[in-house]
Structures are given as C-alpha cells and as structure tokens.
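Okay, so here's just one chain, in structure tokens, the form predicted alone.
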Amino acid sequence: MQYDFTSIIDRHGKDSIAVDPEMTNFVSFAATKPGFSRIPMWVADMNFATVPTVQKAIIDRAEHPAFGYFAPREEYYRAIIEWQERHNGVKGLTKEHIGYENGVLGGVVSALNVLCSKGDHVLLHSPTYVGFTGCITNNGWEIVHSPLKLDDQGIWRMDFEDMEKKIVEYKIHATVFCSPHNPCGRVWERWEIERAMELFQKYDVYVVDDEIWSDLILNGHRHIPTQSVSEDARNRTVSLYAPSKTFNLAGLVGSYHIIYNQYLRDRIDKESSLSHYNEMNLLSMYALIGAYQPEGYEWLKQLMCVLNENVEYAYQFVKTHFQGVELARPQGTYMLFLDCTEWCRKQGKTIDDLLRAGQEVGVLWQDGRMFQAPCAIRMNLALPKSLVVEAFDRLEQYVFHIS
C-alpha cells in the first residue's frame, strides 16, 4: 500500500502546539506577517498522518464501552520484542526486561534518581536536547557538558579526552547518552560507542540511554544499540524507547525502557512507581500495538524515503544559498541544526534578528540557544516536501538574501 506523505494536513484547532504555539508558554514566536501561512519547523513532531493501523487499533478498542483498570497485554510485549529484533538486531529480549515509562524524560528522571544523589553531576554532550536540560536541572542535578566537535569531514564526534577529564574532575557516575543524537542528527558508529562505554566502565559511570530516534536512520547509516556493544554495556545501560517520534504519537504519551541488569531494573521499576502516576494509558498501549504491525514496517520504509529526500534537499539548499551558515549532514532524525555564527557576524545581525525574520514570514524554526548552542537554529524537516521547498524559498527571498 502506498501511504500519503504529500497532503498538507490542517492541524489548526486540533491541539497541536507545532502550528498553534500560543497554546504553550514553552516558546514565543514573532507575529507572522499578513499573507504568509505558518510552516511548523520547530517542535519535533511530524506533519504526516500516522499509519492507519494506529487509528484502527484505538478505534476498535474505544468501541468497547468499559475503560477500567487493566494490565498490559501480551501483544504489547511481543510487538516491542519483534520490533527491536527486526530493526536493531536485538536478541534475547524478554518481557521481563521491558518496563513502561510515561515518557523518555520521565524514564531519565527515574533512572537518575536511582543512580545519583541530588546535587550530583551528570555528563551530557552539547549541543544538548532541551528536554534533558529541563528534567535534570529541575530535579536537582548539575549538568556537565562535553562539547561535540566537528571533524575535518564535517561529522560530529565525541571528545573522549574531554569526557574523561570531566568525569574525573567532577566525580561523575552517571551520563545521559543520546543515540542517535538530537539535535545534531549524528548516528554513532560501533567503535565510538565501544570507546565511550569503555571509558564509562573504567570510571564506573552508569548510562541512561535515549534511543527514541533509533528508527529514523538516514541512507548509508545503521543504528547500533548501546547495550549491544559489550556485556558490560548491556548491564551498565538503561535504554529508553518510544514509538512517538517514529509514528507521530507524542500526544498519546507512552515510552518503555529496556534494562537487562536485574538490580537496576528492580530499583528503577520501584522508583518509577513512587509517584503513583507512571501508569500506562490504555489507548496508548493500543497505539503501540497498532504501530508495530506489518503495515507500520512498510509505512516507516516509505517515510524514510521522504525524510531522506527532504534532508538532502535542505542540506544542499543551505550549502548552496546560505553563505556563512554551517551545518553537518544529518545521519538520522529529521532535524537540521544550523550554525549561524559566521552569517550573523558578517551581516551585523544577532540570532534574535535572524529568528524573527524567519518567523515573520511564517517559518517557525527553533532557537538553538536552548540546546546550548549560542548562535544556532534547529529545523524540523518532517513535512510534505512542498512545505520544505516553500520554507527554504521564503528564507532565501526574505531572510538570507542580502541586497
């Protein structure tokens, strides 16, 4: 079956902060000038209809009129186990290793509550996903950033020497690892993960591993689950997943962890239960089951063709038309991260000037400063290509064009 990734869905009035950001106090955008429609390119959800089996699974269940207390179905666990095996080559995963989390960030907090004391330092790479910054600092831990570096081929790399220096200096015993990396779009190679895990083993650093983007890998790259690189990594790592990025289900809420180490698993399960709120939503469970069907595998295959085309178009457009804007070619995710430092310097503009100019012509892009990047912009490319083309045409004509 051919799925529709070209129709423009009207999301206004349908509870979407992507197109109606006034609904949240998380961000504020400049007013869009008359005559320009809004193109949502900031928050990381997709402007595509999800795979129809998600809606069918939810609707079929909703036709039954009782929604009382429940336990996760065996189909839920089977769907996750098969998905992990087919996509990531995971072997030996069982129901016992899988636990529910209300969201990946909630899972991060539960894991760090087990691994850290309040006031402890936690290692993260920068640029840093803003959600990590919020949930870690709000819960009383201190973030130590180890900046990623662009090599001479324009690929983001971990600075292992800097990581080791900071682990020792700050007596760090927990890290949050993002694989693939958001916002840089980096898909780590096996040797990189192995070297990082050897460093974490050396200093007894436990790993909270966000792999929510692991299904969205662009051409020529392959996701390596962190837990798969060694036996120590398998037992040192709490890995967090969700179908939300893959199938556009963030509003339904529902993630899961994979923890092989029974000692960690028992303690984190207990920690997650203490709020008496970290309980699976019935319809969220059916959404995951509906997504992880044969139709979902085919839908994702077609989606990745669209994302590959969008990313390549955007990357080449920036390289060709936006002189002074630097970027790395994303290897995964659907996010583009623009370093605008040189462009702003040459034009005598601030990053606020640049953000405002784009937003005024309807390009709702995101301030990179909240990702620990002082003059950067994050852009979501999970839209019909016609909107991607329209957005970059507007940016060229009204924002980056200097007469």
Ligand SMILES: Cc1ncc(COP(=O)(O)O)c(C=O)c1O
The other form holds:
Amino acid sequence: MQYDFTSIIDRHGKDSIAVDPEMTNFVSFAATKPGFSRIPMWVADMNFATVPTVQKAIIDRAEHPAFGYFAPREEYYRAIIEWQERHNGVKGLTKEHIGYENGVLGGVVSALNVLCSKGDHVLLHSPTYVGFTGCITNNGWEIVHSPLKLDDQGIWRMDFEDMEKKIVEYKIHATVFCSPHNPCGRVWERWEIERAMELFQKYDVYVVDDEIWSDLILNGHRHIPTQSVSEDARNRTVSLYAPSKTFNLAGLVGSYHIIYNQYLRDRIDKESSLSHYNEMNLLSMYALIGAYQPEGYEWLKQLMCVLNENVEYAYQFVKTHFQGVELARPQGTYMLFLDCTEWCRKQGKTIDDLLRAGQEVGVLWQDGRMFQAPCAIRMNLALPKSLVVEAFDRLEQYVFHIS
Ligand SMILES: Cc1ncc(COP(=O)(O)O)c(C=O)c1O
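To test you: the structure above is the form predicted alone. What is the structure of the form predicted in complex with the named molecule?
Below: every chain and molecule of the assembly, starting with the one above.
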C-alpha cells in the first residue's frame, strides 16, 4: 500500500504544539506577518499521519467499554522483540530485559537516580538535546559537555581525548549518549561506539543510551545499537527506545528500556516505581502494538524515502543559496542544524535577528542556543515536501537574500 506523505494535514485545534505553539509556555515565536502561513519546523514531531494500524488498534480496543487495571500483553513484548531483531539485529532479547518508561526522558532520570549522587557530574556531548539539559539540571546533577568536532569531511566526531580528560577531572561515572545524535544527525559508526565504550569501561562510566531516533536512519548509514558492540557494553548500558519519534506518537506517551544487567535493571525498576507514576496507559500499549505490525514496517520504509528526499533537498539548498551558513549532512533523524555564526558576522546581525526574520515569514525554526550552540538554528524537515520547498523559498527570498 502507498501511504500518504504529501497531503498537508490540518493540525490546528488538534492538540499540537508544533502548529499552535501558544499552547505552551516554554517557547515563543515572533508574530507571523499577514499573508504568510506558519510552517512548523521546530519541535520533534512529524506533520504526517501515522500508520493507520495505530489508529485501528486503539479504536478496536476502545470499542470495548471496560478500561480497568491491566498488565502489558504478551503481544506488546513480542512486537518489541521482533522490531529490535529486524531493525537492529538484536538477538537474545527477552521480555525480562524490557521495561516500560513513561517517556525516554523519564527513563534517563530513573537511570541517573540510580547511578549518581546529587551534584555528581554527567558527561554529555554538545550540541546537546535540550531535554537532557532540563532533566539533568532539574534533578541536581552537573553537566560536563564534551564538544563534538567537525572533521575535515564536515562530519561531527566525538573528541575522545577531551572526553577522557573530563571523565578523569570530574570523576565522572555516568554519561548520556545520544545515538543517533540529536540535533547533529550523526549515526555513529561501529568503531566510534567501540572506542567510546572502551573509554567508559576503562573509567567505569555507566551509559544511559538514548536510541529514540534509531529507526530514522538516512541512506547509506546503519544504526549500531550501543549494547551490541561488546559484552561489557551490553552490561554497562541502559538503552532507551520508543515508537514515538518513528510513528509520531509523542502525545500518546510510551517508551521502553532494554537492560541486560540484572543488578542495574532491578535497581532502575525499583527507582522508577517509587513515584507510582511510571505506569503504562492502555491505549499507548495498543499504539505500540499497532505500529509494530507489518504495515508499520512498510510505512517506515516509505517515510524514509520522503525524509531522505527532504533532507537532501534542504541540505543542497542551504549549500547553494545560504552563503556563510555551515551545516553537516544529516545521517539520521529529520533535523537540520545550521551554524549561522559566519553569516551573522558578515551581515552584522545577531541570531535573534535571524530567528525573528524567519519566524516573521512563517518559518517556525528553533533557536540553537537551547542545544548549547550559540549561533545555530535547528530545523525539522518531517513535513510534506511542498512545505519544505515553500519554507526554503521564503528563507531565500525574505531572510538570506541580503547575503
Ligand atoms: C534525543 C531525544 N530523547 C528523548 C526525547 C523525548 O522523548 P520522550 O518524549 O519519550 O521523553 C527526544 C524528543 O525530541 C529526543 O530528541
């Protein structure tokens, strides 16, 4: 079946901060000038309808009129085990290794609660996903950033020397590793993960491994699960997954961890049970089961064709038309991360000027300072291609034309 990734769905009034950001108090955008529609290119959800089997699974279940206490069905675990095997080549995963998480960030916090004392330092790469910054600082831990560096091919790389220096200096025993990396779009190669994990083994650093983006891998790249690179990695890593990025289900809430190390698993399960909040929602369970069906595998294949096309279009457009804006070619995710330092310097503009100019013509792009990058912008490309084209045309005509 051919799924629809070209229709522009009207999400206004349908509980979407992407198109109605006034619903939240954590972002504000410049007012859009009359005559321009708003194109949502910020928060990490997609302007596509999810695979119909998700709706069907929820509706079928909702037709039964009792919604009492429940435990996850065997199908839930089977769906995850098959997904992990087919997408990530995972062998030997059983139900006992899988645990529900009320959001990946909730899983990060539960794991760090086990691994860290208050005030401990946690190693992160920068640029950094804004959610990590929030949940780590809110809970009283200190972030130590190890900046990623662009190599001579324009690929973001870890700086292993810097990581080692900081691990030693700050006595670090926990890291949050984002694979693939948001916002840089890196899909780490096996040797890179191996080298990072060797370092973590050497200094006994436990790894909270966020693989929420691992289904969204662009052409020519392959996701390597962190736990797969060695026996030690399998035992020192808490891996977090969700169908939410892949199938646009963030509003339904529902993630899961894979933890092979029984000591860690028992402690994290205990920790996350303490609030009595970490409980699965019945309909979110059906959403995952509906997504991880044969139709979901096919839908994702078609989605990736669309994302590949959008990312390539946007990447080439920036390279060709926005002189002074630097960017790495994304390898995964649907985010583009623009370094605007040189452009702003040449034009005598601030990043606020640039952000405002785009937002005024309806391009709702996102301030890179949230991601620890002083003069950068993150753009979400998970939209029908016609909207991506429209957004870049507006940026060229009204924002970057002066360069
Ligand atoms: C790397 C990363 N982790 C976690 C999340 C949020 O996950 P959740 O909503 O399950 O907490 C996001 C959302 O954009 C993300 O990019």
